[in-house]
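Presented as structure tokens, the chain that follows is alone, the form predicted alone.
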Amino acid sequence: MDEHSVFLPRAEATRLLQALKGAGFDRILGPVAREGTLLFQPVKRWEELPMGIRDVQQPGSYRLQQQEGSRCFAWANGAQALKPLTFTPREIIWRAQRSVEGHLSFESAQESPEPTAVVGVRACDLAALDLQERHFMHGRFPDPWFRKRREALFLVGVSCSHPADTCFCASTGDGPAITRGHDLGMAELDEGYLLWAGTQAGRTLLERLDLDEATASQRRAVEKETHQATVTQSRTLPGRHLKQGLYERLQAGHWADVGERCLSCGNCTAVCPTCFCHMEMDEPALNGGTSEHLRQWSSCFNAEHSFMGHFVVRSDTRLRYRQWLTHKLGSWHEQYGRSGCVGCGRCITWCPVGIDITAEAHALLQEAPDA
């Protein structure tokens, strides 16, 4: 929020939408609540976002709960993140064909995404999105798939007012309100929402809506929420750059009591908004005659993942673990400058034995260094 910021009343909520389809977003995705989680679906009318739902998240355990009130984003995240809209689970790269002369020939099957403007995104997603952004567009071998999906968003963030129980986005610095990677900002009142730009193309949307400034009594209200929501969050990480002491601990005796708890499952990498890992295969028609080559997720839990031609080098679940939060919390900072963490708490939501991530690092760094 800054000093801006225009006001848009709860009940001319759908003009926003309209301006959005008018810059040419035909497609609008915003929080609809689905299989029991909040997802990023098509929406055309304000009344098809979660109004009255709050989300009660603990380890291993999310639920939906319609109370009274008419907030729309009074609620801390689904377990989807932007990651799907920008790093497909599973897409085609490429395909190749044989003719009846034997010959090969090859095509790229990257597609032209939609524009599309995403409503309702958390802080802590839009910090996991630039960190996805150092890694496929940054590197010395930037990726075209995600940049061109990258390049046709939108996004409207949504400062969180309601942070769940799981959610930690103040100690890793990523939350709970919207500072930055927002083309809108917004933040959400009884009455209506507070609305500022942080692109040139959000200074372009407001300016068609033509919307009065927030009083200075909005703007009180605003951070006074972003305050409440701040000091209520009750877990935290032991540091924000922990490379130090994990690499210390890495025969520490907590390492295997996690690995007994973990069940190698993914859930935790699979909702995690920054995990990247991905494996490709071809599969190739029946008759021979043609074969695609596919990306698809991956995770370090799985066995294959660090499969090294005749051998796992992480052969059990206590290495996979240590592994993923050595990488998640500590080498990142070589690779990325910074945690690999936002905060967001998804994994430990997800997690069906409730592993706690912050749980673990103050376990593990409680710890006596190796000798």
Given for the second form:
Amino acid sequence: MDEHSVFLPRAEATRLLQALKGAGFDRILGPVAREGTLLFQPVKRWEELPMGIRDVQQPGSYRLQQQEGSRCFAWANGAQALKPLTFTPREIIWRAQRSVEGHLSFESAQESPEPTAVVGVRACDLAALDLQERHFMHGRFPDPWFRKRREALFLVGVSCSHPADTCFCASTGDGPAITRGHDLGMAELDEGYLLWAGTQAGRTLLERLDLDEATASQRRAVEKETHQATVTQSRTLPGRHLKQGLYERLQAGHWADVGERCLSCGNCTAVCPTCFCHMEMDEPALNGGTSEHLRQWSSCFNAEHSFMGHFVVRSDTRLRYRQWLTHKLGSWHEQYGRSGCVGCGRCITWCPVGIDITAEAHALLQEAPDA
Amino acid sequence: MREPTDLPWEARITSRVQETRDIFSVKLELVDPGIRETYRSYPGQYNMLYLFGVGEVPISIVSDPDDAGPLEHTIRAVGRVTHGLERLRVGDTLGLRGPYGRGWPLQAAQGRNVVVISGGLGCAPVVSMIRYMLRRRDDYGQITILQGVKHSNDLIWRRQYQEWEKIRDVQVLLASDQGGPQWPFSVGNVTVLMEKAIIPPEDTVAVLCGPEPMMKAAIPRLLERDVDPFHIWLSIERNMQCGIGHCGHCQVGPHFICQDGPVFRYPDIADWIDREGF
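The structure above corresponds to the form predicted alone; please provide the structure of the form predicted together with its partner chain.
Complete assembly follows, chain above in first position.
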């Protein structure tokens, strides 16, 4: 939110979707209550958004509840962040062809992604997208598949007013307010929405909407809700020296404790908006003339992940959990300049046995450093 | 140097040698002349080799980069892709993309003595460096080459080692854990060779490649001989699927072995390889 925020009355909210369509975004995604959670789905009218829906999140539990009220964003997050839109769960990256004479040729399977606007992106997920950009786009080998899809996105962020019990974005510094990474920022009040631009594309869209400035009392109301959304978060990550603290406790007994509880299922890495590991594989056609080379989300909790032909580097769950946590909260700093955790809490909610990354990190730091 | 692309290029096998029961060498020629002329690698780097319909594997480059000829790779048939590659013959084609990774410290080694310690097929990634140094013999001091194998049948390139041995100030020491009747060299671990090795304490660079337990056993012996840890370099192996630091499989602590390595200065990786599970 900034001093140039404008106000979109609730009754006119569909105009935002129409303006996005008018700006060339044929595909507009918004949160929709489906499959027991909130998923980004194509939307045409504001009424399709989850009006009156609340989410109740606990370690190992996610429930939606229908309540009174007209708010469409009175919840924290669903199972998915933006990740599947830019880093596809399973995709063909190139195709090989073999001629009858045995010649091989290779072609990229890259398609031109449809211009896509996403409405209702949380601050934690914008921070996570930034981290995925650092990994896939800003290294020595920029990933063309990721880059094209990222460049086709227009992002309408929405500040959080109702964080879940599992949220800790205030502790990681990534939320709850929309402050960066958005084309358009949005905050919801009972009477409608405050909108503000984050990019030139966002400014152009606001000009099309031609709305009145938000009033000072509306801005104060949003500030109050943001403050409330910050102070109600009870979970935190240990703040200072977390990376060093974990590195100094690689032999801590608590790794075995969490290793006993963890099922090594990989749910946490699938819902994590920053996890980037994937496997590559080939699927040859039955005619023997073509083969598709694919990549698919993978997890450091799988044996395949550290398979070395004659041995597995991380043969038990204790070592895999330690790999995940010391990477997420530790070596991300060395690789990408910050922690790999944005405080969305999904790994806590979607863990079948309710393992809580914040509780594990605190428990580990309470142990004495390795001798 | 040509930057590797996202897609493999077509390469053709121009020669093939069965080195042992399960190790073979192939020379590969990039089919497109434009790519062939601009392709440049550096000793210690690797290519991703693609077997049609099966997948890719990272394989180190054996040939000296200054050789204009085909690219040589020595491979052990151990998994799905390498077992398939083993069945290819001269004239067959495969995919190749690369070169990837950071290679051996040729600049740091210049003007110094060099100890090369390898075990098993770890001899392959160091060969291009040895060839590179021997072509520029005057640029390096004493060159000591130690190679250990599990069984005497596993030793490849016996003739090449014998030729290197004849070169001035080159010492070659070979060992096998199990010697056979025709085994004229040492019996035991590669580290037993270190007692006989010429390792000048001053100005010596050590490069190691092979199973991690072998390297971990050799390093304390180098340190005992007053080799500066800063001058010890290792090539590390992990599961690699993309080669470009994206897929995440090869991480060791903060390092992506595929692009930050595979060659590391010992102090940069020591803390991580000493721990189980990294």
